[in-house]
Structure formats: C-alpha cells, structure tokens
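Just the one chain here, the form predicted on its own, laid out as structure tokens.
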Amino acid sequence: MSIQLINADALEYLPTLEAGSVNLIFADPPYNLSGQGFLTCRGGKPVTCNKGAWDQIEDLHAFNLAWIRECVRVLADDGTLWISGTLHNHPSIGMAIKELGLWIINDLIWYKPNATPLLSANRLAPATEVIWVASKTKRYYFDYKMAKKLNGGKQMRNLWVLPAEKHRTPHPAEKPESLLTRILLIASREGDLVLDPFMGSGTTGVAAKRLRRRFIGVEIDPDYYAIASQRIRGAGEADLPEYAQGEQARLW
C-alpha cells in the first residue's frame, strides 16, 4: 500500500492534493494549550505546558476554519472527517464544521477509564475527549456491521470506553492504536486513502498500514516527523482478524 509522509505545514501542503481524492480524514489538530498561562503535569509536579511552537496559535478559530476548509475540498463525497479535541478547542471545531456547511454525523466521546489523575483540587479530573464526525453529504461510507462486531454484536454507541495507552513515543498528544484501528475499520475500506494532516507520532499511519489502507501523513515538526517515519516503517501489515475481512458497508 502507498504510504506518503510529508514534513510540512498542513496549510501549505493540503492545497497541493487533488479535490475529492481522500476517503477518510482523521485530524488531531493543535489544542493551543502551550504558553505561560497553561500548566501540565510532569513527574508528579505542575509545570508550564510547552508542547512546541506548533501548539501556539494566535487566532485558533481562523486556523481551524482554514485547515478544515482544505480538508473539505480534498474529501470524497462519500468520505468522512474525524476531528479529535478537548474543551479547549472543540467548540471552535464544531462552529467551523457548521460554518462550512458539513453534515454532522456524531459527537463521539472517548472515555479513558485510566485517565491521569488531576493534581489540583478545584475541578473534576478530565477523562474524555470529543471527536467530531462529519461529512460533505448524507451519503457517507459507514460500516454498521463492522461497528456491531467490534462492539460484541450490539449496536455501537457514541461513547467509546478505551483505556489510554502508555505512549510509544515522546509526543505529548499521542493517540492509542486501538482508537485509530476502530475508526479506520468503521469508516474506510481496504485500499482507501486515509489522510492525517497533523500526523504527530504516526499512530494513524501505523493503523492504516496494518489495515492495508493507503496513507498520507503531514507533520510540521521535524523531530516528530522523524519519529513517525521510523515508527510507520517498522509497522507491518497485520493478518486481519476475521471480523475485518469481507464486510459489506452501507452508504447512508
């Protein structure tokens, strides 16, 4: 399967892609959490959150509108767009999706039962992320039978209980392979083209390669690009389990 990895700014690279050429887009964009006003936990102690220059954006909503607009252009008419976020950026993502006229399919809640405890005692410990799921038309690819099989034969709901996994790389926002594997199995077919405009540590690319999807990954940070490249190269195509073979999906 074709794997293309690009070390570039997504806003500069996306315009080079052919319109309507991508079957599935998963995006985990910057949350704009870095800076002196934000704290994170490191070694059990609160420290200033500094993920890198890529996570410091002056006008977050304008940025979200720009890259989502390009994603809409390259997305196939029956493709879907999955955008991960937290309370810090998902209101802007939801507004951008509506402003660009997309059809909202789901607001998917990923619940992490083993989420990191909160150091402060003035709020509830965050244990969820939101994933917006949208399409250009109401006829989008969705493998309902696959979703049921992945959920033990029961209709899958929009609350996904998936434990956070120990990070395989130094990337601070690394997503678990179980999450991306589930998304790709439900929202794409073998041979489809999957795009991740904010590739990070390469989890989407690993899942795409193992599930025999074509993949384009774009990452602006050269260090994370190198990490993702090595990780994806080292991933082999998996022997697909029976439930991942020969499924007939629906266009809704």
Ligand SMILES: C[S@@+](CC[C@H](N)C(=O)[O-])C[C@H]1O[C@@H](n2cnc3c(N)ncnc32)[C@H](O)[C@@H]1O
Second form
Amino acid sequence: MSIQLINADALEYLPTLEAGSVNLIFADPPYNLSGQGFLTCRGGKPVTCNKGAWDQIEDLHAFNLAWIRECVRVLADDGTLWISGTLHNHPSIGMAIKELGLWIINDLIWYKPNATPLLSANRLAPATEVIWVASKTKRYYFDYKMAKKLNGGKQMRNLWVLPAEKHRTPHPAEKPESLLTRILLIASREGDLVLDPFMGSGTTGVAAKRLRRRFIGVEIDPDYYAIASQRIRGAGEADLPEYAQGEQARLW
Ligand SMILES: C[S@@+](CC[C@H](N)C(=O)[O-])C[C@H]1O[C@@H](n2cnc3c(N)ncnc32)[C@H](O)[C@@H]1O
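Now that we've seen the form predicted on its own, could you pull up the form predicted in complex with this ligand?
Everything in the complex follows now, all chains and molecules, and the chain you saw is the first one.
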C-alpha cells in the first residue's frame, strides 16, 4: 500500500492534491491552547501548558477555514472528515464546517477515563475531546455493522470511552492507536486513501499501514516528521489489536 509522508506546511501542500481524491481525512490540528495561561499537571505539579510554537496561532478561525477549505476540495463526495478538538478550538471548527457547507454527521465525544488530574479547584477536570465528523454529501461511507461489532454487538453511540495511552514517542499530543484504528475501521475500506494534514508522531499512518489503507501524512516540523517516518516504517499488520486482525478486517 502506498504511504506518502510529506515534511511541509499543510496549507502549501494540500493545494497540490487532486480534487476528490481522498476517502477519509483525520485531522488533529493545533488546538491553540499553548501560551494562553492554561495549566496542566507534570510530575504532580501545575505547569503552564506549552506544546510548542506550532500550537500558537494568531488568527485561529482564519487558519481553520483555510485548511478545512482545502480538505473539502480533496475529499471524495462519499468521504468523511474527522476533526478533533477541545474547548480551545472546537467552537471555531464547528463554525468553519458550517460556513463551508459541510453536513455534520456527529459530534463524537472521546472520554479519557485516565485523564490527567486537575490541580486547581476552579473548574471540572477536563477529560473529553470532541471529534467533529462531517461530509460533503449525505451519501457518505460509514460501516455501521463494523461499529456495532466493535461495540460488542450493540449499536455504537457517540461517546467513546478510550483510555489515553502511554506515549510511544516524545510528541506532546500523540493520539491513542485505539482511537485511530476504530475510526479507520468504521470510515474507510481496504485500499482507500486516508489523509492526515497534521500528522504529528504518525498515529494515523500506523493505523493506516496496519489496516492496509493508502496514506498521506503531512507534518511541518522536521523532528516530528522524522519521528513519524521511523514509527510508521516499523508498523506492521501483526501489531493489530485482535478485533481488527485477519479476515474480518479484510471483509469489512
Ligand atoms: C495535535 S498535533 C498531531 C498529533 C498526532 N495526531 C499524533 O497522534 O501524534 C498537531 C501537529 O501538527 C503540526 N502542524 C502544525 N501546523 C502545521 C501545518 N501548518 N502544516 C502541517 N503540520 C502542522 C504540528 O507540528 C504538530 O505535530
């Protein structure tokens, strides 16, 4: 299966892709939570949240509109776009996908039962992320049977309880492999083209390679690009969780 990893700015690279050529887009963009005075917990102590310069964007909504517009252009008519966020960026993402005329399929809530505890006593401890699921038309690919199967035979709901996993790389925002495996199984077929415009440590690429999807991953930071390249190179089908192995994954 073709795996293309690109060390570039997604805003410059996406316009080079053919219109309508991508079946599934998973985007985990900068949340813009660094440098805003938000606190997180490290080694049991409160520290200012700072994920890096990539997570500080002056005009967040203009940025979101620009890259989502390009995603809409490259997405196939029956493809879906999945975008993760927290309270820091998801109002803008929600507005952008409405402004760009997308059909909102779901607001999926990912609940992390083992989320980092909150050290201040002035709010509820954040333990969720929102993943917007949207499409260009109402005829989009969605494997309902697969979702049901992954949920032990019961209809899958829009609340996913998946523990945050121990990071495999030094990237500060690595997503769990279980989350990406589930999304790819539900929203793409073997051989489909999956795009991640903010690849980070390469989690989407790992899931795509294991599930035999084609993959394009774009990452602006050369160090993260190198981390993702090495990680995806080392990924193999044998590492798939049991539920996604063998004939079932091929048939679904
Ligand atoms: C939230 S992280 C993605 C983490 C990823 N899902 C993972 O599992 O590792 C966002 C990534 O987007 C990258 N990035 C930020 N702006 C970008 C841009 N304009 N083009 C491409 N990558 C960008 C950052 O360097 C960062 O690695």
